[in-house]
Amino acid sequence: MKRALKFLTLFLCLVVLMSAAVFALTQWRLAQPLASAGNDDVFEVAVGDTARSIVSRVNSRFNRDFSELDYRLSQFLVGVDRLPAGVYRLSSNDSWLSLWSRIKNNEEALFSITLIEGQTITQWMTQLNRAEYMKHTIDGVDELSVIMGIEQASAEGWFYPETYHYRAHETDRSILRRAHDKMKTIVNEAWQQRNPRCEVDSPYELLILASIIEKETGLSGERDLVSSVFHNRLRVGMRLQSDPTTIYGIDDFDGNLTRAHLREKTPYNTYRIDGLPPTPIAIPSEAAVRAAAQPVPSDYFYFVANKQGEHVFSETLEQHQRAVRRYQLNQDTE
């Protein structure tokens, strides 16, 4: 009897030790990286996915041989009791266990898109249409005013440029709604804080002028002066004569602005029309909006780009013509 009991005890000990070894070995295997170093990836759990289907896809994606028993052990170790749908990011250090941990905590991957100031809404829509894991619900630019509740026929300019983060299958409409709401706030705040030298008559005109300033200079130290030039011109009834506005009104512009373009009367050719163009010509930055609302005092009516990418400002036409000859026509007048 004692011998049988001793044998049973020894047998049970062996079973426990073997089980512990198998458990430890399996746990070690489940903790190994799924992907090769440098091969970051994403893994999507769809609505209705089962443990079996996920195991099959993981095996196929990463050339592994996990079984449903491995999933059950993972479920026990991590505590996964449901499969929330979503897209989860995997790095080269992630394992089968860390994947399940991320799914359990619903730590979905965040994607980002950077919408840049100075571009047009058409360019933005092209970028949104190419964004990964974004749901596309807007057919074209023409319907944006209605979708966003914009009073003007053109949605140009009414969106705030920055980097937007989103989860998989968020809509382009949601991104643009966030951008539009923020731009409305920026414009309204700038309008309330405008100074007495501001010559525009409405928040929308402020947005139009800001878009012109944005296209004329990307230098933070110049925006206020460029703004003062345009406000000075508006104050005395002088045409803005801005190349970017003229270019915006040219269909299929090829990059070469000609004298013929400057002579052609279009709604955006500020060499031929008085005042502002009818709509913004690009997406302005917040700094450009602030500059449009708060021009600095100056007697400047002209500016021209120099050879360093900056601008030379002039008070008189004679000074401006000398600057043009020096920096645009490569004729040193000194």
Contents of the next structure:
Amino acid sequence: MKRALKFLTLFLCLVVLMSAAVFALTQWRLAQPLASAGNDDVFEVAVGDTARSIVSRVNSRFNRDFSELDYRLSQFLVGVDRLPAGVYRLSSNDSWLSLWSRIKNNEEALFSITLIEGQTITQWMTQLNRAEYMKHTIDGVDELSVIMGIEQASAEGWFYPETYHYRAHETDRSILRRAHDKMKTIVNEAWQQRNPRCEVDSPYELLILASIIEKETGLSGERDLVSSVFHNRLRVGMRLQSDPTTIYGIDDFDGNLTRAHLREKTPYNTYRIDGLPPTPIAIPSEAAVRAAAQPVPSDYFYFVANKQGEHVFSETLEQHQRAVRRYQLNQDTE
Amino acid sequence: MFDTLYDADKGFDRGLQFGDGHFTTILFKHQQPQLWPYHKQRLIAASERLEIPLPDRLLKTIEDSLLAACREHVTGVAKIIITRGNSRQGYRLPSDCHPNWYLTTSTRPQLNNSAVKVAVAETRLGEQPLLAGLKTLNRLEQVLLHKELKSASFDDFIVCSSNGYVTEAIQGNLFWYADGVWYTPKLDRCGVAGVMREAIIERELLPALNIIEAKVADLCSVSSMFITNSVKGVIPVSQIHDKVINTQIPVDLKAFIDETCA
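The form predicted in complex with the partner chain is what I want next, because the block you gave corresponds to the form predicted alone; please supply it.
Whole complex next, starting from this chain.
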């Protein structure tokens, strides 16, 4: 009797020990990196995907065997039913434990897209259409004004340039919505804070002028002066004579602005029309919007690019022509 | 629960099994169904398109039942559903078809025609010209649209077809005014041709109304818009997303709505 008890105790101890060993082994296997090396990647858990199919997909990506074992162990140790769909990062350093925890907590991969100032909304749309894992819900640039609820028929200019982060299957619309809301705030703020030298009549005109400043100079030290030139011209009723606006009005511009282009009457040719063009000509930076609202006091009416990419400002046509001769000898136009 | 619906000999209703049927929702007041001739026409037209027999005798029975129901409730909403009848299994059409019909009444929802804010829905309608315009029992797209609406801060949607054609609101038809002209979408790809829409077109309540194929971009110069629905009448749209528009309803139309829906 005593011996039997002893034997039973021994047996139970053995069972406990063995269970602990199995548990530790399982834990160990699931905590191992999936591969010794490999590129980081993403993988998608679609609605309805089973844990078994995920295990076999991940294992085949890393050339791992024993998928059935990994699946059983995962089921035993982690419990992997009803996994939230999403796109997740996957690196060779990951173990099954880290991967399951990421999926179960729905820690989806974040993607980013950098939409930059100085481009047109058409260029942005092309970039958005190419963005990976983005859901495309906009058929064309023409729709944007309606979808975003923009007063004007053109949506040009109304978006804030920035790096945007998104989860897989987020829509192009939601990125542009964020960009539009932010730009609207910036423009309204700048409009409220405009100084008395500001010659435009509405927040929209401010946006238009900001887009011209954006295209005329990328140098932070110059924006206020460039702004002052345009405001000075608007004040005295002088045409803006801005090449970038004229270029915006040319279909299929090939990079070469000719005399004929400057003579052609388009709504954007500010050599031929009075005042501002009908819409912005690009997406301006926040700095350009602020500069448009805050021109510095100056008597400048002209500027021309020098060879370093800066601009030389002039008060009179005579001074300006001298500067043009000096810096732009080989060019037809200012 | 299927015990009550399932008949060992005849199976059960194809309307429930496959959405094989159509319906209309009718406002009644002063014991009278409003726009009944249009609703009746719609039932006839839908039955013809789906080839569900609707003999005059049956139509008369339905009509009498409706009138009787209206007399009981004074005001309310009646719904008439017609299905292709029962079958036991499979889509195959029964060789001799005995349509089922249902009449339900409910109280009229609180009339609230204050202007609504709309946006362009991401969910789109599948294009199926064979069913375009009909109010079939398949309304899953509208359910999906309501799901989208639930997480949005709008009251309704401008809904487009899969190819981007502006089609309707979630449960109503769209009319808009742009550059001096009234428009409403052609519904030959998808969408439901509502009874109120039919009445507006037939009675020429909007001068020189254009029935067109429009894309979202064509809405950029909209200056006013409204949604029609035979139970709610006309619901003006005050905002398309952030863009504020005019909510005035043309006088003739307003008078007609006051007479039929108010």
